[in-house]
Each structure stands twice: as C-alpha cells, then as structure tokens.
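Here you get one chain, nothing else, as structure tokens; it is the form predicted alone.
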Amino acid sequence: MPLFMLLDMDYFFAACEEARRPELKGKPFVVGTSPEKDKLHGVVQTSNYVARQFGIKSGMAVSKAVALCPDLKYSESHEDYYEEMSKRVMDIVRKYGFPMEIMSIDECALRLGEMGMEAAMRLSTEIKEKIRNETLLTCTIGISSSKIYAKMVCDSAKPDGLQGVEGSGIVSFIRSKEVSKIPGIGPKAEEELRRIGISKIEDAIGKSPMLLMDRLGSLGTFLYRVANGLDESDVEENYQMLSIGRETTLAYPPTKESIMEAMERLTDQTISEVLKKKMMFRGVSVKVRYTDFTEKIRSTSIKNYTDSKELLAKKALTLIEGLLDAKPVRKIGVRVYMLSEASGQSTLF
C-alpha cells in the first residue's frame, strides 16, 4: 500500500518571529494584524502554544487576548519574512526527490510510495531534524494511506510530533473523532450532520451514502468514504507549476472597494510582466489569505492562450468575489499559469 506524507510547521508564523526574536521563547505571543503602536485595534493572526492555554485564538481582537493575558507580547505580521521561511522550508523538502504537493504557506503533502511505514518514519525523522537545523522551526509529520489520513494524523500529532497510521487501523484510529476533524468538514456541514445524528466519525460508518450524498451532496460522498477507509486521496504536483503573478498586503481592516483597487493594480502588475517575457497563459487563480492566515486558491481555464488584460481582469474578478465574504481579508494575490511563448496575435476568447 503507497504511503503519503503530511508535514504542518507548528505555529508557523509565531515560530518564524520567535527565531527571528529568541526572547520571546516561552512566552506568550501572538502576531496581529495593526502595527505595535496600534496592536488594540488589531486581530490575532496566530498565537504560539504558551498563548493558547489562556484561550487566546486566531480572529481574536488582540484587545480580547490582551485581557486574558495581561502579559501578552506583540509582533505585527511581517509576511515577506514568513514567505522566505516557506521557501526555505520548502525546498529543504523538495530535494528528497518525491511528487509533492504545496497546500498553503506552512503546509506540504508528499506521495512516499511503497517504502514501507519504517523507512518513511525514519526519512521523517530525518526531515523534521534538518528543518529543525537549518531554519530554528519545528513540524509535525503524519503519515498514512492517503493525503485525507495523513493530514488527520498529523494533526492529531502536534506540536513537533510524528506519527503514522496505516491498514486496518486508519479506521479505529479516526472513528472516535468529530467530524469536523475531517478536512473540508465546515461548520454548515458539521450543523446538517448533526439533524441525522453524526457528530463523531463513527456515526457515518455503516450509514447510506444516499442518505450522506442527500444532505451534502459529493461532500457525502467524500464523508462515506473516509469514514469507511476508502479515502485515496493523491498527491497533486503543483511545485513546478511555471506561473507569473503578483501579491499584496492590505491596510486593515481593507473595504470591497480597496481589495477591487488592489485587484486592479495586481493584474495591471501581472500582465506587464507577462508581455515583457512575450509569454501568453491559458490559466488564471487568485488567492486569497485571510487574516487567520489560512488561504482560499480559485482557478479557471482559458480556451486559447492569450495575453489579454480585459480577459485576466474579468476572470480574476469573478474567481474572487465568492472568497471575500467568508472572514476578513490579509492579503490578495492575482497568477496566470499555463504559460507560452506568444507567436502571434492574442486571442480573447
């Protein structure tokens, strides 16, 4: 049975300022989103352990969080520094050679293969310690028979755990588990679950995948099979994706009106690029970090290659719009992908 690899930096962004800053090691500490002179009217970005035993919490006002924790200490985000870790981190990963899967900023899946759970745990180890030399930070590792497990129990490992799971004992390693355990379980999936009675993994073993496809539709579907072992979840090679694009942080709290400017300069910004390589792209995404740090990416495909302005805008647009309601809004990002070299006229459509 192949097995997959899910590596998740333990607090992230926290860990990046307590490298950066080895005082704060211990300490109660959080990352917002205002700068230090106006922390107040700021929200928690993230929050190290230390801060989370007094209940502090990503979205929280960082006045909220100073009230628990009177002793709170401070960073504003530095994003452009948190990027370059990732990058680091991340290419610390990519050299062992495996089809590899970025998921967000601090997050990595991989596709092991039929190594053989003692050789993956060792190459694990491995891993985690070279991070640990090279950048200051620590990871959690799970691994298990499919992407959907491994992400389970890697998060059941945290913090600078590693763990594997695999066979007969995904099952009862996941059944006692609450469903919204299940990555891409929300909480208006979890609400309708709990009308026909699951609220743990176990109530969905055994249920109709009718009855599940019925109230969620493929996210049924998706639940009937990882409740029941069935999960093969795979690992989707996206790191040598060729792409052009450009990002950008947004004063906060940032309006409709203020995100659509920055759209605007973004794709003005994208396609200058793109006619300076004489490139054209058929794939458009844009991405959207909100200020819990966990990111939305939406994609779209284009029939013909083009190197339109007014096609990347309207398609970007509309990719958009549906991620701005869900939380507030960090940081924007406009790409086109599938790229050639122009030879000749745009095509539009």
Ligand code: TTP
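We call the rigid core whatever largest set of C-alpha positions still superposes within 1.5 Å between the two forms. Numbering follows the first chain given and starts at 1. A quick note: this is a predicted structure, and the numbers were derived from the prediction, not measured. What changes on going to the form predicted together with ligand TTP:
Shown in the overlay between these two forms, fitted on the rigid core, is a CA shift at residue 49 smaller than 2 Å. Residue displacement note: residue 279 has its CA displaced by at least 2 Å between these two forms (rigid core superposed). Core-superposed comparison between these two forms: the C-alpha position of residue 254 differs by no less than 2 Å.
Let's see the other form, the form predicted together with ligand TTP, since the form predicted alone is already up.
All you get below is the one chain by itself.
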C-alpha cells in the first residue's frame, strides 16, 4: 500500500519570529495583524505553544488574548519574511524528489509510494533534522495511507512530532475524534451532522452513504469514505520545480474587476517570460491565498505544448472561477509548468 507524508510547520509565523529573536523563546507570544502600537485592534494569526496554554487561538482578537495572558508578547506580521522561510523549507523537502503538493504556506504533502513504514519514518526523521538545522524551525510529520489520513495523524502529533499509522490501523486511530477533526468538515457541516446524531467520527461508521449524502452532498460521501477507512486522497502535484509564473498581492478589499485585471497582468507577464526563455508549456496552475492565509491551488493540463497567451488566459480564468467565492482573496498567482523548449525537441520532464 502506498504511503503519504504530511508535513506542517509548528506555530509557523510565531516560530519564524522566534528564529530571529531568540529572546522570545519560552515566553507567551503571538503574531497579529495590526502594527505593534495599535496591537489591541488586531487579530491573532498564530501563537506559540506557551501562549496556547492560556487558551489563545488563531483568529482571536488580540485584546482578548491579552486579557487571557497579561504578559503576552506581540509581534506584527511580516509576510515577506514568512514567505521566504516557507520557500526555504519547501526547497529542502522538494529536493528529495517525491511527488509533492504544497498545501499552504506551511504545509506540504508527499506521495512516498511503497517504501514501507520503517523507511518512511527514517526519511521523516532526516527531513525534520534538516529543516531544524537549516532554518531553526520545527515541524510535525504524519505518515499514513492517504493524504487526508496523514494530515489527521500529523495534527494529533503536534508539536515537533512524528507519527505513522498504517492502513489497517487508521480507523481505530480516528474513530474517537470529533468529526470537525476531518479537514474539510467545518462548523456548518458539524452542526448538520449533530442533528442526525453524529458528533464523533465513529458515529458515522456504518451510517448509510445515502443518508450522509442527503444531508451534506459530496461532503457526505467524503465523510463516509474517511470514517470507514476508504479514503484514497492523493497528492496533486503543483508548482513543479521547473515552472514559470507570477504572483501579486491585491489591494483590499478585492473586487471581481481588480482580480480580473490582476489575472490579465499575471498572464501577460508569465507569457512574456515563457517567450523570452523560448519555452512552451502543457501545465497551467492558479493559486489563491485568502486573507486568513489559507491557500488553494488548482491545476490543469493541455493536450499539446503551447505558448499561446489566449489559451493560458482561458485556462487560468476557468481555474480561478471556482476559488473566488469562498473567502476574501489576498493574493493570486498564475504559473505554467511541464515545460519544453520551443524547438520541440527536448522535453525537460
């Protein structure tokens, strides 16, 4: 059975600040959205594990966090620096050469294949050490038989953890957890499920897929599969090493028009770069970062190599359509991959 690895950085933004300001280590500490002098108006982006002991959480008003912990240290957010640290971490992981999906600024998944649990654990130990040595940051790694199961294992091994759960053990590992521990099951779905008597994952085991689908649509089918140990979620390779693309941060609040304008600009810039490098591409991907820093990437492939701006624009717009309604968007990116030299001879993949 193939294995999957999910790696998520521990208290990422706060850990990045601690890495360059060691005096913060061991003290309760948050990174928030407002400037230092106006911190009480901000929202907590993340907190270190000392601050979490006071009940402080991401998304909480900083004023409330300070009320919970009067000695709380605060830093305003430095997004460019976290991006840079993220890139360093992702580059370390990518060099191992496994099919890789970057899931957010601090999280990625690898398809390890049929290597066996022992080798997967050894590899994970090595990756954790390398990241710690090169960036001073810790992460947690979960290994299991699908991407979703690996994520759930990772979540419960935090912080600075490493855990593997083989295929046969995954149902007993997840069954006593709340349904909200399944990535994708949010507060609305949780409420809907409570109404039919499901609050823990085990409550969903054996429930008819029809009933779950009736209540939650495709999310119901997903829950049925996850709860019964049938999930096969795979790594969706994105942002390959050999790729060309551009990203931009949008003015707040973004409008449909400003997003479309930015998309046109990014498409133009990407194609100029493709033409300058005398390349053609078959893969197109689009990335959206929401204001809460979660990210989504959608990719598609084209049958034949191309350098057409119109085709790129059409594919990129179709991909981004599905990503705009969920939450306010902060940043978007367009990227092409599966590159080939325009002479048509040598393929780089």
